[in-house]
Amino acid sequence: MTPIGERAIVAWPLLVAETLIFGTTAFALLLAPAPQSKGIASALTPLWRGLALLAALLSPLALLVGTANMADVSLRAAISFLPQVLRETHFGHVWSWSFPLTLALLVLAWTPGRGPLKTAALSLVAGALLLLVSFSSHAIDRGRIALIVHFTHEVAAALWIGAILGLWFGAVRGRLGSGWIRRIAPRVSRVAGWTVATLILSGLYTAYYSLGADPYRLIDSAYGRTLVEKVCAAALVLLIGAYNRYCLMPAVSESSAQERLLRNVGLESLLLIGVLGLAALLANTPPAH
């Protein structure tokens, strides 16, 4: 496997963990109806704990793999380079900021309680971790505006997947009932619409600068080809979302429509996790310019 592939394989589950925790906690705080707030938190708590544990386990591995790639040595040989990388490189500095936050995320997730303060704390820490992802991305080379756009793109993606996954967990795991689905589904649909629009605009900005305004680089460069694959995968998710919005939402009060909606939302969530994998690969591929 290439060094880019090795870094992407480790970065993918880390990105998934941070994105899903931020998105689902935002859903629980901002979208879920207040009477069922504890119910949705209870349904999502096992997910938060599992993702936080995954992030804590993989974060040191991400440092080791990144160090091995920079030094062009094996993982075992890279151990001796870790202090130097942490002390002298931007990658090491960002990791030294993110790892304590990852541990804080783990402690918060496994702390007893399901109140809004705990959910808000998880959301805040996960959001800070996503911000640090932006500081370790290619956007760091293009200035403050590029960083803001990259972070906005991450937040929009997190809110999108968090909204649809929160709907699925509340209905299937939390068993909050048909009335809950009727109330929450329109809110999820509106959030999905706004976040998709934000993703398109921020993605166009990033693609323009990353490709150097040369459309041929979409095919001639590894970055461009990976971007095309990511866009095609996201387009498939958009087709499912459009079907949900325009065909199922008008009949969301019917049990058959709710069943199809939940099935589609589950598939949509899985596909978006795959899109995050392509995003991790893209983030570790040098821009075409």
Second form
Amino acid sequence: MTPIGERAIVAWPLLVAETLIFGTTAFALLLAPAPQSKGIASALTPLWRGLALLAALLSPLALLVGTANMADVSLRAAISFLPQVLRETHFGHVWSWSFPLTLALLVLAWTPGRGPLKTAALSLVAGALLLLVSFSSHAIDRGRIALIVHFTHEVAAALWIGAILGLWFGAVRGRLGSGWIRRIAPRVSRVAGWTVATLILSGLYTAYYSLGADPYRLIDSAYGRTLVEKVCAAALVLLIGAYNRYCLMPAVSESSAQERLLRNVGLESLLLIGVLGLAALLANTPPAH
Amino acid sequence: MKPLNLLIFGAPLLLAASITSVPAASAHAFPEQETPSAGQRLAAPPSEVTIKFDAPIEQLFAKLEVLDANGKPETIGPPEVGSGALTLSVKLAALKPGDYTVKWGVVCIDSHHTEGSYLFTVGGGGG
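If the structure you just shared is the form predicted on its own, then what does the corresponding form predicted together with its partner chain look like?
Zooming out: every chain and molecule, the one shown earlier first.
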């Protein structure tokens, strides 16, 4: 496997963990109605715990793989470079901040309790981890505006996926009932609209500064091709979302429409996790040069 | 117009706008300017080689070697990162007329490794 592939394969589940925890905690706090907020937190807790554990296990591996790539050596040889990388590089400094936060996420997720305070704390820590992802991304080379745009892109993606996955978890795992779905689905739809609009604008900015004026770079470069794949996969999710909004939502009171809506929402969630994989690959691919 | 409608109708226009009239930028560091430059023929030997990158680089793992036609290193001391972490320089021994290969390898502050090489000639060249 290429160094880019190695880094992306470790970055993907980490990005999934941080994005989904931030997105679903935001969903539980902002979109789920108060009487059933504990119910949605209960339904999502196993997900948060699993993802926090995954992040805590993978974070040291991400440091090792990153060090091996930076030093251009094998994983075994990279071990001896770890102290220097932590002390002397920007990547090491960012990891020094993110690892304690990842451990805090793990402790919070596994602490008993379902209250909004715990959900808010998880959201805050996952949000801080996403911010640190921006600080070690391509955006760090391009200045403050690029960083803000990158973080905005991450937050919008997390809110979109979190809303969709939160709806699915609440309905399927939490069994919060038909009335809950009727109340929540229109909110998820509204959030999806705004977050996707934000994703497009912030994504266009990043594409603008990564591909340059030449449209052939979309095909000629690995970065361009990965971007096209990511946009196509996201567009597929959008099509499903548009079908949900315009065909299923008007009939959301009917149980058959709810069933189809939940099936589609599950599919959208899986596709978006795939899109995050392409995002991780893109984050480690040199922009067209 | 509702956000989703705006998105559906506006996305193709925005995508089209994104791929026109835009300068390429960095992320992963690549040389922007080399001194001596690639392929340059110099009358007098340079005292150092400097490469300016398009993104900030780390001192750790920065490599800059100048090799003669036989692969013998002609540098004095380790390479230095300077000028806002954008340049990499190394001092040279007194170069004789001939072809020289500059080999560089850097890590951008986004932690990604890039490397490359180029040639320059001192004197009449071909030696």
